[in-house]
Amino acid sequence: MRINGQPWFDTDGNVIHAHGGHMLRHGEFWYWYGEDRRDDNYVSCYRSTDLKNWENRGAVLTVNSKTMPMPVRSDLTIKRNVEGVEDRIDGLNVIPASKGKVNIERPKVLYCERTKTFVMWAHYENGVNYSAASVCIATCDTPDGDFIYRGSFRPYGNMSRDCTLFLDDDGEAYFISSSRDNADLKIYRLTADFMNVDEDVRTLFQGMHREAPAVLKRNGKYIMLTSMCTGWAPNQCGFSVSDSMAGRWSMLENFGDETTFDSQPAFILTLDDGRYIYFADRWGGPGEKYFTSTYVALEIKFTENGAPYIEYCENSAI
């Protein structure tokens, strides 16, 4: 049984590094993307039968990763030019600009059956300073090939960070992220690709500054969670329910306790069985820090009203 909070390793025996991550059912396999920091890498692939052993799929995305124009005009940049670029802080911790490596962060993979094509949608950052806010995309004919990058832009000219996907049981896959510097949150219908964003539905939570979203569908309602802005430190979730994507989202309410058992949403993991997993992050913080941030996984619950909630337990739910 896993701890939750405690160090997760794969069936090799070596620690898992999979953060702000997303699970997807693809065949007999469940596929865990993630980011990974170390080296020249930037995602990290593993695939399980029964989410509890985890094979090292090893790197799909990294600095060295193949790039493809696609129709959407997008910045091919997947390993910064250094000439010319000083250290920057992050945190207490200098990060030499030798590196030469962006920020991908928060990778999601949906497979498109129109296409046959594995896409990935990811936060991505010039790793000089936050000020790219912008949407990444990689894509593959595999769940855990070497995914082909195509590039990053602002969807209609927005910022984007921490972000989300989510298909819907009609077959509709949505983007969500956090947008005018983390103070608003948007949600976009994809086009049938997947590779582009097709319209701009709702913008939610105007200037409440709320990032990590995640969302599950239940009793046809849409449950989103997200957490407030505050850097590496946890703090209070929240869940808004909605009768669709683009319609009225309800005022926000807690979830969990005042630092959601130390944790910020990653994705929410839906079971044939019909439990939905709480998935998230205990991170580290800044800079060596980050590699030692674990996981949480939580069974949600939910009250008579349909109202989701989370209790802790030691043990992972998964």
Contents of the next structure:
Amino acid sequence: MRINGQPWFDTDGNVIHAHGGHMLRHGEFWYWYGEDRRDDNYVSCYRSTDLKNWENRGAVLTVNSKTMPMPVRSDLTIKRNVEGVEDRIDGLNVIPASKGKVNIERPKVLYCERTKTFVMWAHYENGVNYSAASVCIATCDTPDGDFIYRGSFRPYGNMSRDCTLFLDDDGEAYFISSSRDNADLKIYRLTADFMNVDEDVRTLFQGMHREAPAVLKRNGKYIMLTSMCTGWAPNQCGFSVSDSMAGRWSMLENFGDETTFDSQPAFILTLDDGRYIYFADRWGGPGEKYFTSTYVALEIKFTENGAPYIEYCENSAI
Ligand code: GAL
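Having seen the form predicted alone, can you show the form predicted in complex with beta-D-galactopyranose?
Okay, now the whole complex, with that chain kicking things off.
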């Protein structure tokens, strides 16, 4: 049994680094993608048949990943040019210029049935500060192969930071991200190949600074979880409900306690048996503390009215 907030280990006995992640089921496996900031890595991938034993499939996106342009004109910088750049302090973070890494956060992957391609969307920053506020895309023919980096851009020119992807039952995919310096949260419908935004369908929570979006669908209703915007410090998560992605979303109501049990949403896992799992990060903090970040997985329960809630439990739900 895994314990929430304790290090989790892969089948080789190494600590799992897949932060701000996402799980995708494909064939007999669940694939767990997440941030891995060690060495030259950006995005890690683990796979499992039972959501308990995780086999490390290696880093699927690194500073050395191949790049390839796409029709969306994007910035293909995957490694920062370090010439003349010195280590610097950005808020509480020490940014080591020597590593020459950009910052790739909250990777999410969907399989596009139409193009038979695994498409990753993530939050892109230049590795020095959070001014790029862009999304980046990477693609692969297999779930755990070497993803090809397709570049970063701002959807319709909008700033884009914390983000998620959601695939609806009708095959439509959505990208949701914090916009306008995190003040608003935007929902975009994607093109049929999942390689671009096709429509800016809704702007939610005007001026409310929401982050870490995660969506589930249950009994025809869409439920979105979001956190407040307080950096690495945990805060009160909220939920909102809608009859459609592009429709009207309800006012935020509290989800979990004032620190959401010391966690911030990464994604929601939808299981075949009808259960939904709130999967979250318990962040270690900035700098080296980041690497002590752990995970919290709790089953989402629902009231008679369909409102989601969680109760804290030491044992992880997966
Ligand atoms: C959080 C965000 C994380 C990371 C962090 C950096 O608010 O959810 O993904 O960007 O800020 O301070």
